[in-house]
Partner chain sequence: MLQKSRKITFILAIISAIIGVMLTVQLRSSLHPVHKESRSIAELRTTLQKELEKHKNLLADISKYNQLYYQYETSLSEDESISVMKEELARTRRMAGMVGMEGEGIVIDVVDAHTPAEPAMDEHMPVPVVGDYTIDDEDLRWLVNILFANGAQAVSINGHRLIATTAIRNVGDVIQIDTRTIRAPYEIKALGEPEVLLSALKLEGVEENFQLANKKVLAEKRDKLMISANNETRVIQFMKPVKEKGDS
Amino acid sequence: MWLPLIGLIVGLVVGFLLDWRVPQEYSSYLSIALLAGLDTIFGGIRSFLERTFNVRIFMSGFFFNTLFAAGLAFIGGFLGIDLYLAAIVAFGVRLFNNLAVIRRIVLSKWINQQE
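Could you put down the structure of only this chain, in the form predicted on its own?
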């Protein structure tokens, strides 16, 4: 349980200490990778709260979503079309949907504890 938190803290400290910039031509790939990762994390939290979590589904979803979205961005860049925007919209919708479900689950558990 503490290992992800320690990794997050170390990553934030290293990120703030280093002055590292992402080149402009890779910014669309990074934005998609970030959204795919967040979507997978919040989907994992949702499935954990619903007691349906499976680590194989979690890991395969993370890599498949990231690679598929990066492939869309690459093909779109090759064709001169901003296809990465479709992936950003899809991951954004899924992310907010997962957050809404997580909020409902947590609130219902909290309300049931109060009774």
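Could you output the structure for the form predicted in complex with its partner chain, given that the previous block was the form predicted on its own?
A lone chain is what you will see next.
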């Protein structure tokens, strides 16, 4: 369980060192992609706790969700439809759902251990 945390820290450090900056008009696409990525991560943790984790599903979910979220938001902006709002709502709801499930699983495990 340590390695993902180290990976996150390495990613943060690399991001700070690279000093990339996204222009303001593309910032919303990156935020959508980030939200999709976070959603997939929490989905992965949930499925790991539920013992239904599948690497291929997780990997494909991560890349496809981020790319499709950003791409759809871009196309929406192109057509004048605020698709990025839909993406934010959908991913946000899923994110909170996943978090709630994770919390329940962790709590029940903890209670079981206590007993």
